[in-house]
Structure formats: C-alpha cells, structure tokens
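Taking the form predicted alone, here's one chain by itself in structure tokens.
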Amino acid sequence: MAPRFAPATETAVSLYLIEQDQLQSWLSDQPAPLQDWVATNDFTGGAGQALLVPASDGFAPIALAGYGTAAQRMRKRFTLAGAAEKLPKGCYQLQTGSPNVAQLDAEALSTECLGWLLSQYRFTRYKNAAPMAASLIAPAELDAPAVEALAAAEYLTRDLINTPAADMGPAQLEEVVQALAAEFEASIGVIGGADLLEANLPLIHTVGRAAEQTPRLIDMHWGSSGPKLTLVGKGVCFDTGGLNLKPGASMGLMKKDMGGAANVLGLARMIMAAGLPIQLRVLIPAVENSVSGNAFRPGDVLNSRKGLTVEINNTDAEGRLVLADALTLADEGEPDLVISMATLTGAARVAVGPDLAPFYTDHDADAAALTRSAGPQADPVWRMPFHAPYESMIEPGIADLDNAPSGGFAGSITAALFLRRFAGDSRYMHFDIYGWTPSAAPARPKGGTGQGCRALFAALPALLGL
C-alpha cells in the first residue's frame, strides 16, 4: 500500500486543529449549538483529542482536533495523527488559515501531515487489516509529494523489519535491494558464498556460513556527481546467537536484527526519491547467524578485510563482525561521509530506551546538525561518546581486537569503538538503533520502525555541504 493523500476532488469535512488555550476564543465565534456540542462531549483541545460535529442549524459538519499545549506536544509526537486515528470514516481538509486555530510553520505542517500518512500503515502480508477510516487532503501549502516520499520510505523500513526471517532471509533482502535499484536506476553488485573469501570479506563469510542461505555483501550505487555518502546497514536477517545460543525469550524478536539494513534502505529511498545531488553507496552484509557443524566458535581468532585479527569471545556479538568488513570496504572508496546503522547492542536500549536513536561521531558540527534536524522531524536522536579510555577494553591478549569484552560495562560504546577501528580515515557516524516500537503510539504502531533516518535526511545538506 503506497501512502497517499486523498485527491482534492473529494468532498471533505473541514478539520480545525486547535490548541488547548485557543479553544474558547475559537468557540466564541461559533453558533450556540456547536458550543453546546463541544461542551457536552468534553472536548478541551487536549493533544490528540478528536470530535466530529454533525451538521445542525445551517452549518455543515466539521471536525476538531486537539493540538494540546507546548508541554503536551513535547511528550507526544505526531499530535494530529493521534486525533486522526479517532476520527470516523471520511475525508478531511485541514483549515490552516482560519482564525484561532493552530498556526503551523512549514516544518510542523509537514511533520503533522506525515504523521497522518504514517498512521495509515498496516502490515498486511499475512493478515488483512482494516484501513484507517480517516483520509486527509493535503493542504495547498504542503509539498505533498515530498511528504508521501518520506512516508513511503518509512513503510519500506517497517515492512522489512516486520517480515519474519522465513520470508526475509539474505536472498529475499537482496531481492528487495534489486527492486529498489531498478526503481531508481541504481546499479547493484552482490558477492555471495565462497566468493566472499575470494573478495577478501572473511568476517561476513564466517558469520553467515552456518546458515542454509548463503551470506552475501550487497553493494548499490546511485548518482554520478557530488559528495560521496556511503550507508552501511547491518543485515543479520535472523540471529540465534550462534553457538552462544540466545534463550528463547531473547530470540523472539530477532527477525528485526536486520533493522540497520532496513533503515539505511529507507534513508536511501528518501535520498533517491528527492534526487539529491550526491554519489550514494549502500553496503549491506546480509547473513543469518545460525548453528551448525561449521558455525564459528567462541575462542576462534578471525581475520578481517582490514588485516586486524579478532578474538571471538561471544558468537552473539556478530553484527559488529559483518559491519567491520563492510566498513573497511566503504573506507576504501574514499567517501566524504560514512554512516552505519545497526540493531547492535542491548546496552543502548538500557541507556536510552526504545524511543531514542543513539549515535556516535567525532565531529561536533555533525552532531549539532543532526540534533537540530531531529526535533522538527519528530525523529529523536541522542549523541553517545566515542570514549577513548575504553579502547583498552576491546584489546584482548592474543589478537588485535575482542568482539565481546567481558564485564558488561559500556557495551554500546565498546561496540562503537570496535567499528571505528574499521572505518579508517573516513568521517564516520554510527547509529545503535532498536528498530522496533514495543507499544503503539500515534503514527507508530507496534512493530518495526525507522529511527534516525528522517533526522539524517534533513541534516544531509549541512552534513554534505549541499
């Protein structure tokens, strides 16, 4: 289902978005029956409230959506979407120019309308789900195609994460990238199976060799001029933990362990749909971390593309291994910026919870640009430190690096430091995301989700000097 606004030819109900402290001013200009209806239904203009006012005494039906207070909007993203999900079936048109209604700037209007489209998302691959009853005609001042493109990218990310591993293994993930490349006339190359060893991508091969579907490195290129941006996404399509087998409760959500790949593909879709003047490269090491007789073992010392050796102290810390080879390959292309995204550590979830996207960078200006863009995009991020004193924690006795330092301290930071060793001289930013909404919220149903992508997309002009 492609996210779309309703055509302007449809007959629409006028929708008024009203801040809580504006309600009485707005009501003072309305007929008495309407005032009575609002009072009877306890509509206060609180964030996410919705009320349909039926036709009466000469006025047409209208709808009210509560925009709350600034404090309420700090606690709830996509306020309009919260109301949209409560409105009855029909087509609605936002009355942005009316007196005593919320006056949204261009960014806020775009984000609120995006939230409406995101509320329409349904994952219907295995079970039919009723569509959202309410549709919206895009306001005239809105860049509707741009908002629809953002929603389409988020739909792609959600669909990929929500699909179980039986139908979204490395081969199926490759098919998705092939289709995306065909849609936007990008080129794509894939190195798989034993060819990974010939191509000097040993860590990707080692992690994925125990699975029925062969491991592979997916490499997509788009754009022929402008600054070079390389996106690297962790594509572990299912993670048993390997020989350090996860308990069942921890394995239940591991279809989402390719959430990094899903997110970079969503971001790539935004970039290509917008036609940004850049040279885009997307690298996805796609594997399953499975158990069989040839699975890699705790205590093994593995070689990497970069030449660094890695001691395996836990086979469940496999994501950083496949990313390591991909990051080395990315650095060899001399990009202007490398961004990796991965559902990498539980430590990040403990630190910031499921809602924030933690990121790492050594460049204060990049961090500032990203943070500035995150708020208006309703896509929260949080900077974490590349804390150099912890470098010794990832240096074992018999190899260059340790993939899983003992002790459990600073797990997200040590993983990020591990990855930075392979990013080389590239300007590098890393996201340790969750990729999952555990409890439904406006515009964010329970399930797979994009994190950090809209903030990154909005920040790219500053990050790349566009």
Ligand code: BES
Given for the second form:
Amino acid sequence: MAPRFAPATETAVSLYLIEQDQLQSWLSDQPAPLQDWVATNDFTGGAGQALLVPASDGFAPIALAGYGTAAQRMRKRFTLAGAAEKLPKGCYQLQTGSPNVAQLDAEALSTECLGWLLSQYRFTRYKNAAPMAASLIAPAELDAPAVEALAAAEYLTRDLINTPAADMGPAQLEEVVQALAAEFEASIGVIGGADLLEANLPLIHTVGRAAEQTPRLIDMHWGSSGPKLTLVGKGVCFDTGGLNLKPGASMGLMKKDMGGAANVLGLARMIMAAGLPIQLRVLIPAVENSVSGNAFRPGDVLNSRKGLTVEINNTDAEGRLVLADALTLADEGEPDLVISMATLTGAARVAVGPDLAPFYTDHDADAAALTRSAGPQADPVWRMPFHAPYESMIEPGIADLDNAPSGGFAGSITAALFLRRFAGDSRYMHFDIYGWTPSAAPARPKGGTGQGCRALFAALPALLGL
Ligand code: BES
Ligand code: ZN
Ligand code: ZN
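The structure above corresponds to the form predicted alone; please provide the structure of the form predicted in complex with the named molecule.
All chains and molecules follow, beginning with the one already shown.
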C-alpha cells in the first residue's frame, strides 16, 4: 500500500511535540486537570513517549509526544515515530507553531514526519497485519508529496527484500523493474540466458547458470538530459554459496542478497518521482547462486567482459563477479558517477553492524557531501578506505584476479578493490550494505531495509552539480 499522510479532518487530535526541557513551561500554561493527568501518567517529555489526554469538561482531546533531549535523540533515528507507534487509534495534527513546543527546522520536520510513514509499513504479502492505529495529517509547511515519495521508495525496497526467493527470483525481480519503468516512463532492456554470452557478459551467466531461473542483466534508462548517473545493484535473488555451500545458519537470510538491487531501485524511484534533471541508468545483474551439475567451481578461471581473468577461490564470493561485468558496462557509457550497492561481504557486517551503511569512494568531496546529508536524513553512513596496499591480496598466481583472497583479512576492502578494477575511469562510489534490520526500532521494523539511499538522494545536488 502506498504510504500517505491522512487527509485533514475536523476531528483530528492536536498533537504537541515537546522537548523534555520544555515540558514544565508548556504545562504552566495548561489547566490543572491536564497538569495532573500528565503527572499521573509519568509523561516527562522523554524521546518517544506518548500520552493521550482524553476530552474532559470543555476540553477537546489532545496528545503529547516527547521529543526528549539532544542526547536521547542521538541514540535513535526517528523520535516522533516512537510516539506514533504508542498512540491510540486516531488522526493527529501536529501543532508546530504553538508556544513551548519543539522547534524543528524544515529538514528535521520532514525526517520526523517520514518516520511516521515508515512506522506504518507492514509486509502483508502472506499474512494480514493490523495497521498502525495512529495516522498523521501532514503539517501545512511540509512538502507532503516529497516525503510520501521517500516513504514509497523505502516501502519498495523493504517489500523486495522481504519477499522470499521463491516469489522474488530473477524473473520476478525483472517484472518489478518493468512495472517501475512503466510507471515512470523509463525504457528497459533485459539480456538473459545464453544471450549473456553473446553480449559478452560472461560472469553474470556463469554465476547464474546453475539456477532454474535464467540469469539476466536488467538495464533501465530514464531522463534525457543532464549529468549521467549509473546505479548498479547486486541482484543475487538467493545465495546458497554455490558449490562452496553456505552452512544453514548463514544461508537462512540469503533471500536478502538482492538488497543492493532493492536499494538502487528505491533510490531510482526517489529520483524519478522527484523528476531530477539527470540521465539515470540502473543496471541489475539478477541471478540465483545455486547448486547443480553445471555450477561453476572452485579453481575455475573465468573471463570477464573487461578481459581480466578471475580465479574462483570460493563460489560464495559471487556478488563481485556479477557486479564486475555490470560495472564494466556502466563504465562504457561514460557516466559522470557510478554508484554500486551490494550485500557483498559478511566482513562489512562484522565491521560496522547492521545500522551503518559502509561506503567507498576515492573522492573526499563526495564522501563529505554524503556524510553531511546522512545525519539530517536519519540514514547513517560510514566511509571505508580503498586501501591500495591491499591490491596484492586480490592477485593470485594463475589469473589476473582472485575472487576470494585467502587469509580473510579486510574482506570488505578487498571486495571493494576488486570492484574498482572494473569501474575503469568512472568516478565511483560503492556501498557494502547489510540490507536488513535484525531487531525492530521506531520506523524500522525487523526485516528488509534501505540503507544510504536517502543520504545519497539528498547529496545528489552536490554530487552531480545540480
Ligand atoms: N552475500 C554474501 C555476503 C553476506 C553475508 C552479506 C552475510 C551479508 C550477510 C556474499 O556473497 C558472500 O558470501 N561473501 C563471502 C565472501 C568470501 C567467500 C570471500 C563472505 O563475506 O563470507
Ligand atoms: Zn555469496
Ligand atoms: Zn552473495
């Protein structure tokens, strides 16, 4: 369901967002019964607290939401969402201009209201879930359609990741991109099966050939003028590890191995919905890393589109292989910026955990622009190094490159260095994301999640000179 703010109604409950330090001054202007109610219910204005003050003689009902202190907010991403999830059924209208309530700048207000919509997300494909009780009327000063578009992008990303591989194989992922392209009048081309060999995309074919659904490269174009941005997303719809089979515990969540694709599609949706003046290209190698008699093997030496040979040390390091050919193709289009997103390594998860989106770039200004927009967007990122001295780790004896250096040092960095070899001269940024929220937090239910897309979207004017 599309995320929407509630239409204005006369029965809306006024909602006051109050910092902890403001509560006493705010209360001093209120009638005694209301003061008593707040005290009785232990409402202190702590971040994420919520309190409904029922109607009484001569008073309409109102609601309070705690905005806490700066230190409390540092420990969360979304504050209003925490309160929204606790409020009883009803339609709420934020009173942003009244005395002694939290003063949010435009960005903070937008992010807090976005959090409300993100809290309303439910994954209902297989089972109905009760909708959130409380809905929000967008404050008048908010660009509501823009916030709804950000939420719709995140909903798309979550739905794609949450859908199990049986219903989100390469073919269904292609259908989703076809539908997205149709919605925004983008053009789309797909190269699948043996045509991949014909088109010189051998690594995508090799990784995906053992699966029942044929591997494919999805190539979407949108926009006819402006700087060229190419997004490349890892679309491994299920990662068994291949012949280097993953143990059960590691395989359990691998429906999310198309999280990079789900994220770049979310970002593409933001860009297209906003009508940014750019030329967007989205490349998704969509495959299943499966096991069969024709699966690729450890020890095989594969050729790539770029002509570099790759020795397979581990068939579970498949993401960098499919991305390699896609990145070469991206580079051939001479874009102004290439961004890849991928659930590429377990090492990234160990290094920064599920909350931070680790990214690589050689351009300090790009890193600074991205980092600047991450905070206000509640979409934290962390820069990692393309550490050139580790290049030797990805150089084996009998081929140009090794897909899985032994030793296991700096696994996320060596994977990023591997990808950079294929991005050519393009200005390149790469995200090694986790794509999953393991335990629920306000506005972030357990399950598939976008990482870095809102930060990127907000940074695009700086990154592309718009
Ligand atoms: N899809 C996995 C990476 C992954 C695992 C991401 C768990 C998030 C959570 C990837 O294809 C993989 O298996 N990578 C290997 C590479 C290794 C064999 C060099 C890894 O990280 O262990
Ligand atoms: Zn793998
Ligand atoms: Zn993988």
